[in-house]
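The chain below stands alone and is given as structure tokens, in the form predicted on its own.
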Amino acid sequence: MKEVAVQTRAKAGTLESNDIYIMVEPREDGGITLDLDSPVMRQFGRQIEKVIRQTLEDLGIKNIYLVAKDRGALDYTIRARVETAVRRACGG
């Protein structure tokens, strides 16, 4: 897949409860640093991570900066709100 470059910060979701908040910034290089909040880290802060760092390896991201924090979000809903803010951020 081409990698795509994260152009400006970007955001996506709520605080709300089962939701998740996305904030993306550009990195010009240095990989994904991501930075995770979350009350259900020790059961689903692997799966989480997993999720967030799958979606990006789909949508071609190779560096950003990504700050999440869930509140119960599922999957589908992570997924959405990761690709919600990378595109966002990709001007589109």
The other form holds:
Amino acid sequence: MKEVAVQTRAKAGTLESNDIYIMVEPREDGGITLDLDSPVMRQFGRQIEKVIRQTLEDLGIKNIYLVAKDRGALDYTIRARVETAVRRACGG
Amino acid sequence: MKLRRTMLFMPGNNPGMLQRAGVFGADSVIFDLEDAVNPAEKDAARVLVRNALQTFRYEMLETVVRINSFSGGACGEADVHEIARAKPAAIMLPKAAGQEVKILAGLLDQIEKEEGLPGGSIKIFPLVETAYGLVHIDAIISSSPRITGILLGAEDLTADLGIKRTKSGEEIFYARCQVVTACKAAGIDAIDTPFADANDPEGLKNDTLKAKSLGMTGKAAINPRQIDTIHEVLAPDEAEIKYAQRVIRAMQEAGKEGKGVVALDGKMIDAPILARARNTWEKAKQAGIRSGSYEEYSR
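Swap state to the form predicted together with its partner chain from the form predicted on its own:
Now the full complex is given, and it begins with the chain already shown.
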């Protein structure tokens, strides 16, 4: 996968039930930094983080700062919101 | 024959609704990328619906996605490129006209080829909701063999006509007749406009009865609460089923005697009435009211 660079700050998703709010910021280096908050952190925190990291890898993102505020989102929603935020941050 | 009594609209940017789509009992769901989505969130809804289609096995549920229009700066083309690759059963095209259906069909041809999908596997559901669309409904239907049904959109149509939309629906009598006649002539489904008041079950029942009496084969719903009422009204009732059985039996007896026509209760029964009786039987079977073949049942 070709490396893609995030250009600007962008967000996607909501704080409503079953959704996840994602905010991303560009990073020139330093890899991926996640700041994750979820009411089910103990049970599913690792799985949510795995889905976020896999989605970023699929999108070719190597350096990013990502804030995620989960409200009980399933994997498909996490993937969709991360993808939307990254697309927006890359200029659509 | 796909049973399509109810088509339930669901907002395309609502994860909770998309993941629960299968539990409400509708025959089809319409994931809406158009009116139900804020213009600033169109991109997010598109990605969410694509992910939902790629993730969930909706089993017997037909998944239809209402895209945005191709005209007026709307993002219909982007919707198709994103959604068609996730293989929905059909794409619903708002404010349809023949030319737009052809554009959509062309895009689907291209995407199906790129994705290795069987040609023509994604169907098209035009939404007739303008005076122009209603007048040119035959041209719309004949513009692609992918078309599997038409949905009448009365809210936009009455706005286009500059008339008031009422609960009694006299103002859409002509439109309903036009849609039903064109759809029956083409052998596709005629789906009635949704009843807008989700808190008026009696009004919904009356509206569905009117649609049924004119030949509508299904009805769109805007709230899961509307599904049971629509199914109840559209299913053949016991008297209709019993009459259908008697017609089938009478025609079988007539056939044994070498006759093509027979009288039942003093009325002539011939091929068209037999066809209607068989159709009633099939609907009863699909609705789970009867089982087995009508030949078997009518012995």
